[in-house]
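This document opens with one chain alone, in structure tokens, the form predicted alone.
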Amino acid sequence: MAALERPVTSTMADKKQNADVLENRDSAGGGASGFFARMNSRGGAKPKNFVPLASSKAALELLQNFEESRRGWFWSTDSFGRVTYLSEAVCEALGQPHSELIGSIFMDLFGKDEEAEDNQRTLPFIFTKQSKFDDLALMAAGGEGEIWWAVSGRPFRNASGEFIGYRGSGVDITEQRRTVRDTSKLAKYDALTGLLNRYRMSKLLETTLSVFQTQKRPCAIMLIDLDRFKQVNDTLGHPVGDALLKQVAERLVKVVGDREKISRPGGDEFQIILQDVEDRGALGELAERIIKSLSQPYSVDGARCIIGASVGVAVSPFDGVTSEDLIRNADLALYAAKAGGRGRFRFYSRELLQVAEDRRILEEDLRDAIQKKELWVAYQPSVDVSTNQVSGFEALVRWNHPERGPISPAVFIPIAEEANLVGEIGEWVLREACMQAAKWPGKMIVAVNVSPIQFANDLLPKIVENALAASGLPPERLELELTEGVFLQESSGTDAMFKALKDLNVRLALDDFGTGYSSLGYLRTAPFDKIKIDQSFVRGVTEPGSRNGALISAIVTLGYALDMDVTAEGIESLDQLEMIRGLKVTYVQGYVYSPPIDNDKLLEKFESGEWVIEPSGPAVHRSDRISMFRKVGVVHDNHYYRVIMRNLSLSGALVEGILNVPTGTRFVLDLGDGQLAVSSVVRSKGHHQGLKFETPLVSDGNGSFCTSRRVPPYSLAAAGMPLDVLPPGYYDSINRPPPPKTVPQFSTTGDWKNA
């Protein structure tokens, strides 16, 4: 449009032109006309002394009265859709003096909207085709913020038919508007975070599946549930719970990118939704990210607070295809996570069904364990890198099954915590361990660890007392181990524990340094004896480019300024065991030195006094390798044999089962739920074969590894992988071609059968 000349300011004349909007306005009750005719047809005598105005006077004067209650407004343009007249209340309301607004063209007096884009665009539509229209709402941005207004007009023409402008009138609705836009938000969101609540996020996945399902597309979903939230809430209340809601749905936000992948359906629940997501490496990344950021401590109201996070995972298709199966199998994974310590994730698998029901057994088990003499004491020997020699025992419980055998601790102590056993079984570890300490020779040291259940037990302090004066063990020679899991809320009570703890004389550590919460705060005010390095950083300090190395020395240092022994724990290689003596370490456990062992045999070797301990392990230390018996498959060219997998590692596995296979063979190792691992045979000894993987697997959340991505079901099925093999349901409908026949290159033991 070419430029155009600003009208003149407009006048009484402008409103007396323009008294003619209220005609229009007769459905709505708002035209003079109507109004006067309202009043003619009501019936009845007129009043006494009843003298009717001249309509256009009155007409003026109802106009200028309903400008000024500020109830409504009024306009109107030219052809070119300039405007003419505008109310005073509209253009305060836009903070623009009214002689700026004059002249402008209507349409720009309305800004962008993401609700009201439609709108925007039609309004132009009607203004080009010159047609009617009411309560259109637009949004418009004011002096005090967005203001919505139901605006309504009418095209007129002169005598001759041609067009002059439009004439209309608007009303305020930016209550109602708010009040629907919070209506449709509570229906959308939750109230509190501001993340999507377990409607909106139930119907969006339940709509990703149905379309990702027909275009074989991945879709993840993760649960989190929040590490001892429920004892914010009890100890500190529950608006203090609200507040550390709200901020951990913003962490979760910042780490995931995206508010409206984050859902909390309820609690100190949440979960996330991962389109086209199906690499376990990077899920398990995402995962470990959520739990560091959601475990630092939090200040809510002045009061520090310090909770933790577990994570399960389920991936479409292969953990399900609906959207009821994926959450209830992510549930698992949770529940399996929360199982194996908590602050962990875990990826679902088919066997969790079956882990679920052995738990429940398990807790059965133990409850009756303690009465039936069916847990020991097993010592951890800590030694003096400098001389070899033994200086005291950290103390493990231990549980032999009877009909199982030994039970792991990572197994049973997540159980016990669950079940409220912890401080039954903590308080029964300490005593008797102190009655078989006071028995040792010389002044041996005795660790025992403390739960932060225990810690949190007032009878704590009695509790340890109890135990020494029945075992008549010098209290100098007990030495309390506490994870920063004690910190979970900083008090007075924290403080007060601590001082009856050390008003016994027994010694305190800090254990698993490094791995929690910590603070140098912690260090300043709690009084250890002693700092445990946590075997995470052993595990990779002789690993080209590790920071360890630097992250040990500086442990180091602090803990000698601080006049504080110093231990690292999981030393297992010999190149770690040097590594820490340079690293000026003064103390090590680990199985470069001993494993556990029973208090029978930790007495023999004391028969002459004292005991110095050679280390002796592999030279150099190699990635985690974890051993097992269990049937799994490999595939060579268009044939499947059966085998036993005998361990596994991130960058390899041992199986046998398969006679004469020379070195450099391919084969797939078929691990299950769809997880193939390309390898090669690197090492062929009979029936044995080592395997390198041409990827590297990663970690399963859950001290085992699994492969990065996996194959569809409905793949597996297409290239023609055994029905037996295959998960069900996925591949009913499809049509694949038989396998050709050809005969298989190597033959097998048949060992698997009895597997």
Ligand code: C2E
Second form
Amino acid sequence: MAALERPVTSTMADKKQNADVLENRDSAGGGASGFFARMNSRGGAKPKNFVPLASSKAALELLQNFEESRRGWFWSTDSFGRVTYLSEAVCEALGQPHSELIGSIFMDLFGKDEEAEDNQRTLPFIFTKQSKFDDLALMAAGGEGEIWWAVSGRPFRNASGEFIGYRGSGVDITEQRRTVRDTSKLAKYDALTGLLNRYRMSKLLETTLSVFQTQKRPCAIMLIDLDRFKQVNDTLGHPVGDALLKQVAERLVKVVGDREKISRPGGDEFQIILQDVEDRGALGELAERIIKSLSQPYSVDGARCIIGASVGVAVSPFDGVTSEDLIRNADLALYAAKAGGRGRFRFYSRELLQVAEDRRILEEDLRDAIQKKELWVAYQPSVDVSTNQVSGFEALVRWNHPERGPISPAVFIPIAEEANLVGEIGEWVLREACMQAAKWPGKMIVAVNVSPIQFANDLLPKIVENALAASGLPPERLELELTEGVFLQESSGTDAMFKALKDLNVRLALDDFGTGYSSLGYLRTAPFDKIKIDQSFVRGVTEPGSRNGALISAIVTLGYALDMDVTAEGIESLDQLEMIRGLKVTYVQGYVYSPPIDNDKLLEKFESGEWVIEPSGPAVHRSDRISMFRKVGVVHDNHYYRVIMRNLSLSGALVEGILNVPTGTRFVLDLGDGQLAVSSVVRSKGHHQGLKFETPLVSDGNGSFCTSRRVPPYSLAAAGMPLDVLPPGYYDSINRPPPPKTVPQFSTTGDWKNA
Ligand code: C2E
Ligand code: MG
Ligand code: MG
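Counterpart to the form predicted alone, namely the form predicted together with this ligand:
What follows is the whole complex; the chain from before opens it.
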């Protein structure tokens, strides 16, 4: 026992004291004393040659052995709380020489820590009261790593009953505490990513919502699901999948900024709680940043992979006040985002309940749409901008649903991809397009879209070959449009497929360039004949300050350098066309020349063997305006008018149904579900009114717009809104006064007249 050999401190008095400590502890029990208690209790029948350890020397040796085993340590103080004895183990743990610690204040041996703080605070209190204590968990001050002890102590008095100090012991409990902490961490965090787990997240959401409901504060929840993660997991293996999930978690933390608000409830799903956030503009931006960040390529163990993400958002109290409702609705929104083509976000809206059901039915219907001849192919001309001459057509599949009318391929192709129907539909389109194109006059090229799922099918070259053979179309008149999705898994299969298709002598085009994961690397290696610049670049090109023009120009330069044609898609207005011409794009596809038309019309236009189209359309591109036929409400004075909304943009709407409204009239447009837009009439003709919104709308992530905030019923009431005129449903949670008996100022038209 090193400490006992030290001349300064290891007096016999000390040794005596230690023996006292021992004796005292034995009677008190607890802490390290249990060890001795057990030793002593091994009594029972004594063997004949039994000799008890009588001398204090022998007892000291025992103590010494115990101290050296590092299973426990001893300490004592004087009446001022200064250390008079300390086992060497503690000096080692604290990294300080024994000589320095002797005489120091006992309480200073222990450090401060969030968890230890309570105990730390208790110690002076105990010392002042001179009371005993058992197994107080204390953390070592200093030393390497975190060391924890369970410390016990007894006050000692001299013969006259005067307090002379403390004596006690301690044991190392670092390991136990670590285990306990790991277990509680396990119960709180997801072992793979270190994010909150499902249990903690649902607890956090529940408490947040119950507190926020009484405080009338909003809270948003975002559900994120990775697109194509399953493919990575299946093709590259689970360890790569796991490593990928970890990287996803880190990217999420970076974008969101608060690790404690993100969870991974399981699989490739993530959840984010956003307290006090209701602004859908801000939520949409965050969702977009998340999607963008998660869609950047990952490097895992030297393998490069690309996945995407879809996001569903629900905001309390508008979309649900219980955590169960909120999660279910965010989930519906997520499902809709995926159905809408992945890589998108969606806000929950009540229509989604219907959408989910519709989708299920659509999938059923799609299964036999081919047999029922509900599919047909439309053709959109691709025009040489320098001559306005049509150079070819893109085949675009159309579906005329017997009950619902035309359904966009942007809606049903993703469903077909998920339901494993895209191969069959794609093959049918290919055969149909080749068949019809073979009968066109001249040598027009026909372009056919090929889904990444078709591209991954080894039989694709054979299918293309058969379609060409059956129709007699020369291969150089067929162009296959591929999207960047075909590069998602970089494998030798991709190169082999490119080669097999090129060997057939067909042309290849890279569609929707700039939307996905645009890596210039594959433009260098993949044998494309054409790049098609995505509509989203064109859309903003005429807006002041837009950088799209510079990007298009760069893509054109790149195309020429690589000997590829460049087409710009989605040109609608004359100013856009002018701009695109200036940027030296060769071909243009867009409404400014022609929408997709059916084969009969195409043949009619082509009678002369060539077709020159004079561009026509709006002179100036207006901020995106969506045409629609949607029933909405208008509040004026104390009256609610039902009108039809014919178009909607970020800044305004055109409504139809109220007669002779003077310009300057202020309306509140009710877009449903708490979306109220204060607007003024800027144009008025007969029963049409052009409205301008006081606050612009924001993107709803699905090609339409929504109000940035929903108005909670209680603020409407506070603002003195004529609540009684609002339709039942959304505002039912508040008491409505009885409707006032006044005469509406305007009369209405149409069969959607006020009831
Ligand atoms: P895409 O291949 O990029 O086709 C261009 C889309 O832009 C077409 O939409 C076309 O009608 C539309 N468009 C053309 N000019 C304009 C314009 O000036 N303004 C606007 N706003 N849009 C314009 P569509 O026909 O609804 O097709 C949507 C997407 O569905 C296509 O995008 C393509 O990815 C997919 N698709 C269509 N047919 C097929 C098919 O047979 N097979 C596969 N796999 N996908 C198809
Ligand atoms: Mg296309
Ligand atoms: Mg395209």
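Residue numbers count along the first chain shown, from 1. Superpose the two forms; the largest set of C-alphas matching within 1.5 Å is the rigid core. Not measured: the values here are computed from a predicted model.
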property	result
F80 C-alpha moves between the two forms by 2 Å or more, core aligned	yes
Flag for H98, CA shift 2 Å or larger between the two forms after aligning core	yes
Displaced residue check between the two forms: S152, CA, 2 Å or over, core reference	yes
